[in-house]
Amino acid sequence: MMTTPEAADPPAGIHSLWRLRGYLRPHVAALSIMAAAAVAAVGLTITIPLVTKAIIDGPITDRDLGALLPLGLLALGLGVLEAFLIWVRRWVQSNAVLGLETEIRHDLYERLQELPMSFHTRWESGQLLSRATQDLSSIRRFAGFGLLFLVLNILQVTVVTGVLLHLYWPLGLVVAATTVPVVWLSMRFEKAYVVVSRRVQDEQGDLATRAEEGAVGIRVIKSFGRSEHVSEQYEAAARTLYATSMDKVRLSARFFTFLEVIPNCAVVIVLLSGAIGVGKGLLTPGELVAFITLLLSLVWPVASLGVILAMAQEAMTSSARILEIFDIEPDIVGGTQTIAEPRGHLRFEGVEFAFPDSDEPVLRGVDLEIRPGETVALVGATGSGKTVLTALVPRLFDVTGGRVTIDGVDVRELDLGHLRSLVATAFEEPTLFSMSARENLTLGRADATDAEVEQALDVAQADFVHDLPWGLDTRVGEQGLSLSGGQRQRLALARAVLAQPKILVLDDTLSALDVHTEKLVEEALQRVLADTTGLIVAHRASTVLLADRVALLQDGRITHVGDHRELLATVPAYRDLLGSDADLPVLEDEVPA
């Protein structure tokens, strides 16, 4: 599987986040409450030092204890109200932001389901996993913390600076002057951080891919004794991520250090200058205390700017990575037609197919008709295009020339959900999910009754599920690794049979079965195929005997169509493909003299 190309250029910045604004609309009311509570809390943060100034310059200076109590209670009440508003803001914020993350995650997963197989064959699963987890978390953190405080901190710095200039303009100018190096450093930091942030997130996706492959392929790794080799590959990817992450940390550390130093230097200058000002009678002790208190309230907004900008860059990078998926237009889009009374008449008419990244066609002008209730076996050498041809029926891929029709209707004109209810496929490499055997079986038909489930199990000779620890309710593990290859194939076959399709596609589904089980399955399949149109990829004569006719696929073309006996007698290439199976005793009378 190919990886995604790493971004050569930085992402589109704030534009990427802006394009996700539609997810905020359902939460406008909650976000409005959150913003109002946050702004009110900032107002109280500024008001409390002014009340302190009034206390010092009034009751304390005048030794008026009677006036001290109400002002003290006012300061206490304002502090309690500020704490309450912070609680309201956090509670509303958490609900809104988690809802936003859930909605984006839902739409992202839905989009991944819509995208065709050509997309999934190009992208590493770890990259997709990284986008669906880490990138969404980055957006949630910024939306729930960074975006709000970026606005609030700018508002607080602006308002407090104005108040400080009003209290004592010489010291206010000192505070205002500190914004110049902060803005300059922030601009330099942003340009460098966006590049290293993207590299880290891409490398996290690569590492997730290696972790997933190591877990899914653990049996192969152990059987070849390659645990150490795979571990070294994982460690190399982890070291690469570590080195890039350390670059990111060093960049952040330098920036954060400067942001800590600048406001602290301002505090020292203000404290010394303010003390001189009080001594000369240029400002009162209460004004100095209020001035310093307000100045200290700016330390957090300025110092946190680095964290917030880092979160913003990560969120913008994450949104760009997620929008890469949303921006991909599916090349397989369903039509609007349905077939009222489907019969399962399948036709391939001049079908051609080539993969998007290849100039060499896999299929060249394939013509084949399978009548309702008929079964055709597809025989061909490895790489002749058998699996691709079967994948065209449910539109896992689309033809690049010609057309595939069901009951005379081009499959591209059919509603995708309707089409895939007409066609069921059992693959050579069966895919099972980390759920119970029953859930895996009913994946294609959730309303199946217990009797229908048992019938499908009987056809596929998959009665072994009843011997599992909890029967049909036993979880089969990721990829069904708790089962043998033959058991997985039989369970996947039962799933396809249970769907009761009009067209049943079997892509060498019996390859992992022993001879005895294969014979039992074939006998049961003959009853199923009697009422269903069947397309079977076959490599053995025993499987070919299930079919009414055989189609020989060579170099992307159907070169011969006929019954097994006829092809065996007249087409040497056909007999060569079946190999030793063609000499089975049951077929001796079919071998030409």
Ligand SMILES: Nc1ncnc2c1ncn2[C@@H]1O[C@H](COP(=O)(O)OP(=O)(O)O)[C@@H](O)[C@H]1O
Given for the second form:
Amino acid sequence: MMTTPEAADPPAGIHSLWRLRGYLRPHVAALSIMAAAAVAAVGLTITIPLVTKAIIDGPITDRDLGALLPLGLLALGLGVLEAFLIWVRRWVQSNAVLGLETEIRHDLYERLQELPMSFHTRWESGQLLSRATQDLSSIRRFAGFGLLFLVLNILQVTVVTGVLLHLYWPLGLVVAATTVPVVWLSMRFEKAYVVVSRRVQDEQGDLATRAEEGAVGIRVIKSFGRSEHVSEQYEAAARTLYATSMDKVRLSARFFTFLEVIPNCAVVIVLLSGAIGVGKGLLTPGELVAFITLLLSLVWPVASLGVILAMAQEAMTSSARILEIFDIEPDIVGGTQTIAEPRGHLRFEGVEFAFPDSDEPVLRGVDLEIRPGETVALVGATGSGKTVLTALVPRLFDVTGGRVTIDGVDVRELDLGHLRSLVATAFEEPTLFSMSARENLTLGRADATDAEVEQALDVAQADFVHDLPWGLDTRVGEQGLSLSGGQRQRLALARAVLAQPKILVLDDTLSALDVHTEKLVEEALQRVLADTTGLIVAHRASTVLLADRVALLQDGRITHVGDHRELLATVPAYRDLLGSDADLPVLEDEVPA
Ligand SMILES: Nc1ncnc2c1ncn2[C@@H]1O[C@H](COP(=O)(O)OP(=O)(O)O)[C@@H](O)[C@H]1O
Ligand SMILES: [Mg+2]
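Moving on from the form predicted on its own, kindly provide the form predicted in complex with the named molecule as a structure.
Below is the entire complex, every chain and molecule, led by the chain shown above.
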């Protein structure tokens, strides 16, 4: 498992949340309606107790039932209006907020697709997963709920406290005084809560990574009898997460208890001294009732202020974590050039390559020319850098020295989409996506006709797809029907062929095929390669024979280029790699993957 640049927390602050404000823009109208409805509802929360006061001090005290009816109807009407406004607010809110989350998620996914291979080798997929899910929902919770109530609650607390001070200032002061410890407590809670919830998020990311590795690597784990070891590791990570989550729960529990206690104490004090005040004639019974109703209306806004502050902090951390991904400068950026009439003339000129965190270069000066329509087989020991060399053509990696050109143009100056339409690759361990066989095949050419699909299947000897339960519509890939290694390779080959590239790169694509199938594929491939430039990594003499020339990769350089027979006769290293090939037994293909 690689380390993720996770240890260094991105600086969280208002500014990171502020940078995501653009996502709110399309929802400004909805947000305004929402805010207006919410402010009006707060206004009514304050008005209704004042009407109650008027009823108690007026018609009830005077026993004037004639005046009771209009005031009662007013109170009732205001109550209904308040309920309606709350409904409007909720309805608009849920519509706007879900859209917001979808939009950020969309951009994040696009970004992940753009980022270079080097990024994906550095970052654990579990961490990406947790950012794309939990961090986004914490932003959504804040944007859709927290932000509004942060403003509303502060507004309500301020206005109500003002009204209370106006009604009877000594008790108003008591109420105002209780907000001080609550705010102080909120701040402290918020800080501790952020630390622990951040830990929970990270640990959830770790656990997701382990679960994913366990699922993807299940065959390896089983075959090495490591299930127990892997389960223990998973268990340990799950226990850590449990302990941290419990810390989080305990912290919230303590906080909420205090938050409940403080307003309740305030109610008791207000009731007692209020009753004395009414007895002494300092305030009317109606005023006391209004006072207590208003005080009770404050309990929730004050109590939730802390949670909302914590939510705000969480959203800030989350937006910092998401911006961290948005801020990565893609080191592979496409150029602007396109080749009007591509011929497929591929050249490696003094190509050097080293992985960022290793001192030992993989390629130390590769010179190789493949002329339009020519096919070159690349032969080299395991780990000699064949895969890396082939990956330089579609720019999955970039050279660290020298250059790769197509028709004389450096691949780094070509538009990336254009480059990848010129070059098609098929790898030894091809990835099939969880979609139908047809969708997998037409990944590089969505507009391919049925006839073209058939032709490509034919070249790759992949007619087996017709025998799948639903033919080409059978879902394959991780969540679909399991295909054998050889079947997957053949589908990947068909996918590359279907793309009708000028340059076809095959990295050991035929390695899992049985001799018979391989022979058929090679015969058909020969036709495709006749007018396509080919770079084919080969391990077997039969594959090498597809090529016009063979290049031997040794110690990061192409040491020999020539014809198979010639190299066999003159180069001992080549003989070691391919010489005894004809006698080797070949594995059967049809073992399910
Ligand atoms: N992501 C990576 N980070 C660091 N080193 C790598 C990475 N991928 C491959 N290598 C190293 O680069 C060398 C060449 O690998 P590769 O091109 O896959 O060899 P081949 O395809 O010839 O078997 C190997 O020594 C391998 O260990
Ligand atoms: Mg390889």
